[in-house]
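For reference, the chain that follows is the form predicted alone, supplied as structure tokens.
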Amino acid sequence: MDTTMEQVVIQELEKNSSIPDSGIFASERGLDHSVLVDSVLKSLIGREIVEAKPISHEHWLVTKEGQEYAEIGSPELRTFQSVGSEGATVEEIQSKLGVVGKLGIQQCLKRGWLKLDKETKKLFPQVTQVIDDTAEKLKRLSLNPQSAELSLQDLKELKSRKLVQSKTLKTFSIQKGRRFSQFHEQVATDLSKEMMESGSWRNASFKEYNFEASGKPLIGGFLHPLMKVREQIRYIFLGMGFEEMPTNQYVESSFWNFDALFQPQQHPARDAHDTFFLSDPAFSKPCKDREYVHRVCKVHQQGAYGSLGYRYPWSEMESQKNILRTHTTAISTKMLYHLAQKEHFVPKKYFSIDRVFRNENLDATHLAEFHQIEGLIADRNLTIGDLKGVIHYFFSQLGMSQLKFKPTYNPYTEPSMEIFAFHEGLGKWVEVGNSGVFRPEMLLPMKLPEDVTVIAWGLSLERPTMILYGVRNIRELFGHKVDMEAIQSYPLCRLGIE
């Protein structure tokens, strides 16, 4: 608050007892209007040591164009001394002046400087002399803006010719306030215990509270972008008439998360670098479906189902260990097993978006801990065809429709093909997902009917986020270095859905 222009409004209020503008106030002294509002008034109102009521001033400004006018004189003073005595055609004029010609040539005919002749299609001069009242008027105004000595029929014509423009301007009349008197007493803000040490606050004068005033604004909580993207992911797949499976269990057996998958003990994918084992506890109980375990066992050692297996001494020791899911197809494995003990078969779409762990080197789109969207359908007579098409579609109401399948391998499913979608930010293509036909190895222990398919992809939550936000780091996006302004200022996620 600027102290001295304070003391020079109580200096003049004790004088006058009133200042009627403080436009004119500001002006004669030389100060800044709006400080004097900003800095100083709404101080000394909200103390309530001066009362203010608002004064509406209409200024007329000047239009560059007017200004040009005025300088150099009107369209319609500059057409009229362009033609002579022998007239000039309007293309002649209009080759001369341009687009100012045009102007004058409408405002001539109206005033009766000119006059069109028909037949020679002529504009010739019907007086001698004329006045050019607008640029005259145009410099009044640009002297005074404030200026009455222009009617309002002049403003209004001149406004329409874009030649003038109006503006409110707010100046305030100021009066004493019912505090004026304490303005040089100090007010004290918060009973201290000084204060009340000494018993000063008995006679202290003391700022009143403000219940009306607005508090200090609270940051709220806001939504991360994945689960933006997560929750529009939801839908998409609940549109699509899938069912979410349960996924609350980030611990997992080794035997669910590999085995029950007809993965190998000694895939690469099992050991150290690759997967987050559990030290306690380092077990897990056996399955209680004993039968099922020695059919698992079985394909893996000898072989079923047409299968050669992998032919190894299968340890159901191995597949107890404990580990941090690596997919969420552990649960989509329960699931279908879940669905293999009912009496009926019933087809299924299953869907689940989570957590998931991975023993990865942290780079631009690998984190260690990142999430991961499954969705498979198991029912009968399901193709490779009916895979990319639903892949498609799902893809689709993402708003990505860039897409490339590679044939892989998986040890779970045959045919398998990975998804690609193109980065516009990295300017490349993005491996988003994995996708196949689970294995006869993996479904026939499980004792679903022989002629059911099981249809199945997996993608990163991250990666479709990244390229719907065109983030390009994924450590930007999830982690220790997120930068939070860059969270809260993330807009919704509107995604493509039909």
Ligand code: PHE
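These numbers come from a predicted model, not from an experiment. Rigid core: the largest C-alpha set superposing within 1.5 Å between the two forms. Positions refer to the first chain, counted from 1. What changes on going to the form predicted together with the ligand:
After superposition on the rigid core, the Cα of I174 moves by 2 Å or more between the two forms. Relative to the superposed rigid core, the position of the CA of Q249 differs between the two forms by less than 2 Å. A movement of the C-alpha atom of Y337 falling short of 2 angstroms is seen between the two forms when the two forms are aligned on their rigid core.
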Given for the second form:
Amino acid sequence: MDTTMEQVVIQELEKNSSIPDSGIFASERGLDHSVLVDSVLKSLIGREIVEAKPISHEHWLVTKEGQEYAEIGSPELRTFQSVGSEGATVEEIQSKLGVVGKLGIQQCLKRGWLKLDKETKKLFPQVTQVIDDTAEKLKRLSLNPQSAELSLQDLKELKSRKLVQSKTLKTFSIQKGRRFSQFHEQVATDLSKEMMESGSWRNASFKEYNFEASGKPLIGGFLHPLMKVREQIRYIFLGMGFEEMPTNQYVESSFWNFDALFQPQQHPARDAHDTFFLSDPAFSKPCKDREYVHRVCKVHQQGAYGSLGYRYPWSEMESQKNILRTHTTAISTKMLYHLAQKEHFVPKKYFSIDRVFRNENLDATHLAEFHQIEGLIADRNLTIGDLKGVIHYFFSQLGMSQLKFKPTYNPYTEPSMEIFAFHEGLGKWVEVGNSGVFRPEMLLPMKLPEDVTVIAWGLSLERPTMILYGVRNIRELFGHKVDMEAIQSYPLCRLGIE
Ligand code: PHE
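Same protein, different condition: the form predicted alone was shown, now please give the form predicted together with the ligand.
So here's everything in the complex, that chain up top.
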């Protein structure tokens, strides 16, 4: 932006309150009109400091041929001068002047400057003196292209002789704009290297610090909707007397994720399609409790505690493979194991809400990493009735009180039930979780007392979050395509607590 030109415009408006024509304004001050329009006027208009109305002007440009005539005389003058008082034939003139002669003869005859004598075939002057008005007009036009001094007739004639071209020129009438009074002299906000070098800092005026200004609003520190829902669910569990399990370990050995849960080593979920294996370190250290490993091996390989087992050769190496945990039940298992090591059994209610990883096909509702909510109760003589009761209470706190259970299969629970809830908003039954009673093949090798039963259930955190916030595609919620603005503006999570 040309700040000095801008100043000139502003000063003029301050003095005379309007500039009737930017074209005249520019030429009077020797300013380049196109620079005035493109880099000054447009910016001032954009800032609403000035307003401008366009004006169209017919503008006359003298062609190359016209400029030549303006300088050395028109063809008619040069022809008239060549003919002289003695007269000359058409051929003589044409051979002397060429095309100019041909054009000149036409013009001279038309103007009555020359006359053709039919007998002698010679051109003779009819006047003693001529004025080269064509060259005169062209000179005037090249000095002032908007010349209104020439008659329309003259301009038309020069145009038909291709000595001038017409062009429309756009200029503007300029008035003060809405924010004219807010225009301040340009003040420097920073001391720059250029100002130091040129010394212009000496005369520059600097913008003062405004200590009253409020700063930019801070962005950051927004809670992700998943975290908001997690917090609410944590409150439900805590309100029900549950303790939170430590879930800060994403890498788990297959032993705690699968084997200790009586999940056979050939189970399809364990192969590379569903599980992420670590390459470095690929294996964990063997479990220190060798007797426990033995009992786990035995229950898989040949059966124990009245169970037939799976009857396959169990491999400890396979159980040492490091993986990203596929469910938080790995943690529940470890917690139960530690509980079993206590001298006296203490009933426990545990929960966790954290991330798990599955090598699944990704779609609108599935990601390779998601969060699991998991709850379990270990106590003497619990029944499936207790399980259904606690699940009813838990889901009613989430706003879902109409539940249905459907038998299913998990390698580590028997019986196992899928949980369905009637979703008022969607008007249909949706699957909301999985549950069951942990098998003796899982609990007895840990040495939990035989009359201790563990009931447990699990669900994803993403499902209720998507339902609560009306998110259709999980990618908007989690991962690199996350919608940051939506995340920042989601309201607090309010569960339909009854
Ligand atoms: N671990 C199960 C899952 O990943 C959920 C579950 C937890 C099932 C506890 C039964 C008992 O889906």
